[in-house]
Amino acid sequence: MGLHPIVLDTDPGVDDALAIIYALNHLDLQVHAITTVCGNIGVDQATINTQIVLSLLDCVVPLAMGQNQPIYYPLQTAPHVHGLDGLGNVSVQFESLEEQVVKKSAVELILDFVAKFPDQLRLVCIGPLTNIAQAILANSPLMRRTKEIILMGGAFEQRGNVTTSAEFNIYVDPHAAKIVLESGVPITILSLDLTHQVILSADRLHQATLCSNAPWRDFTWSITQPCMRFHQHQEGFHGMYLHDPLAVGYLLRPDLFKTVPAEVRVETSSSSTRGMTVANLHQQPMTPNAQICVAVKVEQFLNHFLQTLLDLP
């Protein structure tokens, strides 16, 4: 497999930062930046979580801040899920690493890499879609020379996690959605109706890391554990799910992952239903505008996410 060229748009964000160190861990990914968004958190927040990662990897990596609010809704967050500072409440544990982000926005950046790498670059969204509508309204023809935009949001046939109808990232930005949606990128979509099919438990995650010499082994654990709790006295089982992580597994691994496509629409106006994603997953659509991942190999998916993400044998 030949090396993709991505750029990683995220709001770090437990499962946000499992997906980081998982893409930029395999030998298969060149990230050539990475970019924050407000969602989970705030984006100075999103923005330090980020780093922190980095530094824990090592990894020198351009880093731009991105949108701090989604284009018409206020900005709401999840600290419920992902604890106060989005990262299970251990970034008090790390100094500040400023120097580390670049001067360009998010949106510019983006753009200059799209432009670097054109009918190449892979955009792996695992938040809300505000950097790539803006990125979108400021040069959509550049845009188009996207090779594909993999993002994790939505919801078909699960109900939502925010409303009954809505994903959390779609429902945070839904006008941004809706952009990207009728873009004209390609597009492949990891929603609810997936990723709540993969569950890594705190069992099978503290086995892993028993087995792992990783430097940030403790981090990894430390970080998923409100995550786990949360959904302990929520759903009844004492783990997580790999939403975003799924998304970066999809472009490592697509082999283990079966798509159809569909014709997507987002519900951005009705109090309601805001955030909606409405497709038909039955039927051939007349004018698709998007694949979507509708199952995954779930063992094979869970063993090659922990090997890579702890560096397991």
Ligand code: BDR
Contents of the next structure:
Amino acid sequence: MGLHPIVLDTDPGVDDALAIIYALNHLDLQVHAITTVCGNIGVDQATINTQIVLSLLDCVVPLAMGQNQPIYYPLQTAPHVHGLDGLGNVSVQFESLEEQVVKKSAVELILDFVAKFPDQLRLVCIGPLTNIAQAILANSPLMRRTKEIILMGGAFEQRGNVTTSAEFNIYVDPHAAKIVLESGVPITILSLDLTHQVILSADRLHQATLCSNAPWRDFTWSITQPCMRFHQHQEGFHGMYLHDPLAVGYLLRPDLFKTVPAEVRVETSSSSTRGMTVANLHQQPMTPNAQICVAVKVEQFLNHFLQTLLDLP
Ligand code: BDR
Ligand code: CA
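Moving on from the form predicted alone, kindly provide the form predicted together with the named molecule as a structure.
Let us now look at the entire complex, which starts with that chain.
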């Protein structure tokens, strides 16, 4: 399919860390930069967590720190899901990391790369959309030269995972999501309706790690354990959803996904439905502003993900 130039915008986050490894370990992706944003954890720790992943992979990628607050609401993090450090409480084991953060901000770096690859660059957004919205506010004509924004966020028919009506990435910064959805950039959305179709069980990850010689094999196992225990307690299965890796998977294996056009809106102001995403799929007149992923070939995706993640034969 050729090389895809991308910038990955992320708030690691356990599933973010898996998504970063999945992306950097696949030859079809050219990850030109990684930008961090506050979300699962504050942006300082999200940046440290990204550096940990990069050091384990022995990868040098421009890394820029992004926004430390959502546009309007105070930051809400998710330590109960991702651990107190956002990385399954393993980050203390990594000291004296090589400083990889560039002098530019995430917004500056995103704008730089859109300018460098007009109509070619895809943004893969797996955290709250604050950086992307700020880039649009700073230079919307340039940002409209983005080829595509692939974002993990929202819940249409599924209930939310923060409140009944809202998914985490959109809940944290609904104003940013609104700016992105109204930007005119082609958007593909992987919401909870899709990501809840894919569960990585602890057993399956364990079996896969036994077959792997990847130097980050034990790391992938350790970071996922608190998250898997959370799901066992909360959802009744010992495993985790692969929210963010699915956004990378969509880019690598679009043949595994089914999408439909939709007009998507987000609620910003109501306190009871803050961050709720609503999709009109049928009612006319309709002006689609996004493609929504509605189905994925689960087994094929899981195999592709685990093989790439853990360098399996
Ligand atoms: C999203 O929220 C975060 O906790 C995950 O990293 C993912 O991006 C799922 O709702
Ligand atoms: Ca995330």
